[in-house]
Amino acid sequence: MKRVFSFGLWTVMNRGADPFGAPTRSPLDPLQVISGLAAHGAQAFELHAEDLIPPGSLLAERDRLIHEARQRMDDAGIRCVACGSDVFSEPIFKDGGLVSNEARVRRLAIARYAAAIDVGHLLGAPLFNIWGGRDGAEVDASRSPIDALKRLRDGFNELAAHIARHGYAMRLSIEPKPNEPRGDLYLSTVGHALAFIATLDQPDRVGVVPELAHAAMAGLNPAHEIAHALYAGKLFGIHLNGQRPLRFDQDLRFGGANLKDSFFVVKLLEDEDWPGPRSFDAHPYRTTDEQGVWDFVQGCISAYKILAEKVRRFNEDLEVHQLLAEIRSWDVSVPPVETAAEGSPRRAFLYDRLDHLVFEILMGTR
């Protein structure tokens, strides 16, 4: 299987601003970013519709930008694999988009998402990904979480109906996150998202896009989060990056933190031969200049390939094979419970050695 590497336009276009400092890089033109990604090893991109089309643009300007983007895509041989919408940065969405206590704001959020779905369709995106960054709360007394979930359900149902009504070949996805920018978000983890999807009118149209950083923020194992989505047949995409656990959303370069977690994420995707794009949602560091942005792009891709090679070495290592074969042999026959409890010899578990082999392979000493 040929891997497809993808970046969100918002990642490369990120200017290095943070809550405590102004931007450190000049703005990049989204059309140039599409071409630049193709020139630096990416085969695909994701975007928020607003990354390409400024809010408030007239229809003619929207169509011109889409036409130019399609031309760049054709010329560079790069495709759009997912679209979304910025329903989180403008002040109007300060109390949420789909869950706002104001009906007019909820209608605006639906309209914003629907318009972005149209843009995604015109760019050939097979997926519309929703990260509800404002769909949460700091003040629990302000809104019943049951009411919030009902509003989210109504919103997703309406968007799925919009896709079906227009005959788009597109699916919806949820990108869960535990917190930030809201104090607590309602769709916090893959488990929350899977349970929520089951309540929708068209659950087959909706899946999950886990992000490594978001899982780590909740103190969870990213590979386990992804495995739940895979097992449920709901892994519609993935966002790769680095994150130190239980901190603010850092969006570090892939491979920049939690090397072992990253290894097992790559191992899961490679072992399962998952066909989707390996999409990066990381930001170049604030200290990076404009040229360094492209080094960052190549570095993320290189990190994945290096870890994939480590996975291959793990899977082909003779001692690893022997240990795993012995572990599997324990499951061949199961003695009665009373025998296992009273008469069986004590099992010599081999996990410590296996774990050290992972360390040796990752460190390149084996």
Given for the second form:
There are 4 protein chains.
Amino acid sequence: MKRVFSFGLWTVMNRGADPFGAPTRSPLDPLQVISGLAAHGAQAFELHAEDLIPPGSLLAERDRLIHEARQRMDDAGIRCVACGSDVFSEPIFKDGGLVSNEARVRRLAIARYAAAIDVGHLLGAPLFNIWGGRDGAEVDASRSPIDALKRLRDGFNELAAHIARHGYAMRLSIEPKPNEPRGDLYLSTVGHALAFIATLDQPDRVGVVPELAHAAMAGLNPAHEIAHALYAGKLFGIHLNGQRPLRFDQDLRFGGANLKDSFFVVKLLEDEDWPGPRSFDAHPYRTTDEQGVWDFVQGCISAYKILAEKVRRFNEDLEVHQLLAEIRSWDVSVPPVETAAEGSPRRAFLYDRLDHLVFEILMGTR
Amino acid sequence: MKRVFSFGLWTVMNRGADPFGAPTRSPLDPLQVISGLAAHGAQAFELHAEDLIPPGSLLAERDRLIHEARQRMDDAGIRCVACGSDVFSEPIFKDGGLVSNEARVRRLAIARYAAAIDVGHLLGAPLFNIWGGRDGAEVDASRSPIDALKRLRDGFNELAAHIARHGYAMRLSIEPKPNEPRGDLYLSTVGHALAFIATLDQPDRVGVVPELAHAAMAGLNPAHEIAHALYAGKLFGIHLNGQRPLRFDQDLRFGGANLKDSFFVVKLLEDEDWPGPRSFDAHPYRTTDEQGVWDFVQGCISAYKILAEKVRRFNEDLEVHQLLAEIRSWDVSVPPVETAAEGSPRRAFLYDRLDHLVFEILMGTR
Amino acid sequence: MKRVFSFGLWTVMNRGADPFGAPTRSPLDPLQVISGLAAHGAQAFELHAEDLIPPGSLLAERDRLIHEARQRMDDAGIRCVACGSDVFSEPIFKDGGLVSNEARVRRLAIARYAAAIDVGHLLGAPLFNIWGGRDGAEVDASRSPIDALKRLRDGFNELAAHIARHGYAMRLSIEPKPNEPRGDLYLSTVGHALAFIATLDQPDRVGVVPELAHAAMAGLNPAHEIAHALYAGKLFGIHLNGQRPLRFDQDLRFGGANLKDSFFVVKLLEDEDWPGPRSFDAHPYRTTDEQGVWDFVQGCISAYKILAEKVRRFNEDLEVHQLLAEIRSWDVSVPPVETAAEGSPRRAFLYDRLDHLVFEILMGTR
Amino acid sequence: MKRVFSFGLWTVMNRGADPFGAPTRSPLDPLQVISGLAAHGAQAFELHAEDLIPPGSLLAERDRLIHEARQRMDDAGIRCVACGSDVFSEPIFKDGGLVSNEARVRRLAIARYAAAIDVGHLLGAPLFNIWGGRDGAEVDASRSPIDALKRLRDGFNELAAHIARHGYAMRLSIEPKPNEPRGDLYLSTVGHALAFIATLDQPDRVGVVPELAHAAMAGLNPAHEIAHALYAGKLFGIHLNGQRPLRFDQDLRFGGANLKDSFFVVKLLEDEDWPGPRSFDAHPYRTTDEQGVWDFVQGCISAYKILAEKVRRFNEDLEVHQLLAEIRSWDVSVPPVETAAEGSPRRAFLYDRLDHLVFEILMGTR
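Okay, that is the form predicted on its own; can I get the form predicted in complex with another copy of the chain now?
Now the full complex is given, and it begins with the chain already shown.
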């Protein structure tokens, strides 16, 4: 299997602004970013439709931009693996996109997503990924959380119907996040997204895109998050990045934090031969300029490759093999419930050694 | 609707030990606890079968203890609303109950749960609630998290089959928790439990029992957790308590922390007329003695009643009414997607005022 | 003692932008804000010099603006209790203000602070408060944290010398914060700020301004943070607000979260007769408009008054009195070390009851 | 400099109990542990006096045990680098050791510490380290946090006087921790401990012993914690271990989590030539038996050595050198405040590259 590396256009276009500081980098042109990603080792990209097409563009302008993007994609040999829509930046969505207390804003959000789905289709994106950054609350008195879930359901149903009506070969996905920018987001973890999907009209069309940083923000084990998605047959994409816990959403370079968690995420993806693109949703440090942006891109890809190589070494390490074989030897067929022996001798699990071997393999000392 | 208040027997029987300290209270007899709870305002209790029946008891001893308990329940006018099993304390389960890497231990866990289901049935419990405190990992190299989910699935399927085979009128539930005592637990939140349930053979028989402290440990909004369960028709029980975030599992007295979150939890239960027992899973401070234990019981019930009264006041407050009516007025039918007007005037949401009214109602100053 | 309520000008001038969204409110004129605060119950304000005087203003322009502000202050009967400087927004400070790896940027930061000290002096501010929002790091390889502390020390020494040289009757303070916008800030908590102050040339001139939200971000008990400052004689100011833990810096309306912690903070300030201004550093929800801004102002003040009244009730409650008297009765003189009796009977502490009384007093049900 | 590796006796003697589970390992004899540590690569140990001498032992028994220990130390060539006392396990201390609301309990705590100081002296320990695990609160109504600090001050003063009176060549230290087992501990971080020390009668005798896991529990950067201690000249010891954030106190094997933070901690200790013992305060997984205990010991030491080697490589890496040299080149003398040029060109910081080099060095791929 040839791995596909992908970046959100917005990651490279990020200008370094934060809640307490102005942008530190000049705007980059999305077409240049498409070429630049290809030139720096990526085979694919994701985008918010708005990264390419300014909100309010006329149809002709939209088509021109899409045409240029497709040309650029052909030239550079890079494809679009997921599209989304920025239904979070503009003030109109301040109380929510799909969950706003204003019906007309919910309508508008659906319209915006639908229009972005069309853009995604025209760019050949097989996935439309929704991170509903405003679909949450700070003031629980303002809206029943059950109503919020019903509104989300109605919205997703309508978007799935839009896709079906147009016969697009496109799937939908949810990217969950526990909080930020809203105080609490309704679709907070992979688990919540999976449970929610089961209540939709066409659940088969909808999956999840876990993000490592979002899992870390809730203190959850990112590999376990991804395991839930794989177990449910719903891992439609992944957003790789880094996050120091107990902090705002940092979107650090992959490999910039959570080294061990990142290893186990890569291990799961590789061991399960997950065929999807390894997509990065992070951004360069605010301290950097354009040169650093491409360092960032190369750093993410390099970190993944290094960790994938660690996975190979782990799987081939003789002592690891031996320890795992011993563990497997305990997993033999056993008598039925009634005769299970409480009095059996206590087994010791050599997990301290096994875990130290992980450390050594990660450090490259074996 | 008459509210039913319930406590886990283990809450009152808690002896005040912690990871750094020995017990500070003498053991209490479970039968006395049953009477004591009834005498202090509870109409129901939950238990781990082991609270009543010491592990290893012979069948005759089991039946004698159940008989005594039923008699005590009749005398005191208190019923059993949920049973569980302690498949976490004993060393044999150190690597997991249903997910252990030893097949014989998984068998044993199932046997233990099945035996406890029988006990629950004999006590008239309509619910068997499973908190699999050992079903997690610290060493991810030791077990694929996907295998863990498959083992959990097999275990739950077998237990549901046990209930069906015996024709018990009993439902199953999962009490999720993100971590502790294991480094990471596989069924970490309400969302994960709901998603997992959908993969079982008999999903209709299985629901969730959210615990406030467990939600707070993952930084999630407990009212949102419960909303997910209600939205999915899966709120089979609830564990009320308090938790200061960013800490070990504190199981504080209801009302001892998270006052505003607790209000919105109570609001959801009351507004939705949720019929289940208001069950407390907390424990007295380690600093107290038996007198304090009953203070604790009364404190929990008192706090719920006070918060329920706050809900009533909130729902009847004129200014709240007016603000919510205004919010609802925005939720009128709107033109179809195509004509949603981006240029409409910006709406202001008076949430600062609304949220301050919540504060004032909570403080009793209006 | 007449309580003085104060707001940062920046709190009311906050326009509702966040890392994922554009401003939702129009800019407010600082002079109008000064009048508006007075009209809505505040007796004082804090500011960043830049709130009033745009960076790059000439001296004449500065003096004109200060003159107008003083006039407005006289007219409205409101005073300035603290000044600071925005040494965090502009890209030049992206790697730090006082700790930047560029010596010329550190110089610039000192110059900016010094100029703002002059402004504060001209506005009659008795305190210059420094929150060094950029004085941290994401990349620990880029700078030794010890060097960072030395640079901070040099900077603070220079600023204290500036004040002394000009004979200003002004004290300095540090507002600590654990992270955001930098990944880790060097002066992270009240404790770290206090320890750092002891290493300065003129430690007596420098104190701390704890902020509730910042303490909550590190999971610390805000009342304990303030107690450390009071114990050290260093509580030079306070920033009151709300924060749901495990989240980005929310700066919620006082009373909008952490109700119990807020009560104990108010209790400490009131019980200790702390004479400083009760200053709010929060902002209205992004969902609101200007009307909501003043609701927000009134909500903060109202919440403080209500909590202060709760403190009075707590201190006068008969059962509380009795419980505290009992606790005090144990605190009698005891024999010297050598004869301390290990075998004494175990004391029970009726803390479950005491804590529930706090709950009831907070709820207004006693 | 020859590095000294040290373990708390309690780490190896840990029996695998946790709040939800019984011990999984048999008790180990402290004398055997002393020998065992020496045999597995440690040159030193720490202890709680109670690890060696059961509480309540008569003086003759105490002296016999100390004599045996010293003999064992001589035989094995291992020394005692720090002593402490378990003033947290027993119920008498449930409301606090030095801060208890009972004066006689505070007396007892001081007596216990003083007796343990004597033991430490007899074992040749140069440091007496106090982690006051019970010196906190859950019920803030029960005690003013300012009173708590005063009681702590009185206690530490008395212990320092005890040491001075006996002419022991021993220093005191505080090991701070934010919470657990108490809801909130008063000496929560390195910063708070340093600030507190400044208020003691003999501050020069008292320093801090930071623990990585404790720092991580408050979301603080452990290297920054240690930098504060070094900057203040107060790093009297260190406790190395691992901790996944947002969780109970895990005391994981060094190298078991926080790999990058651990690297920067080791880097600081090595770069600063800190002469103290590298002491581990962790415990084996509950899943293991005695064999795993020694795996754990070797894993900790091995992880430190590997990370120290990484530090050497980082310091010798040519590209790292170049990047750091460039950073240093910006740190040249600059004109005085008055002429600092705001308009200078923006500098880009190649931190994305630098940080990725850290990743690669850690992974052993350069």
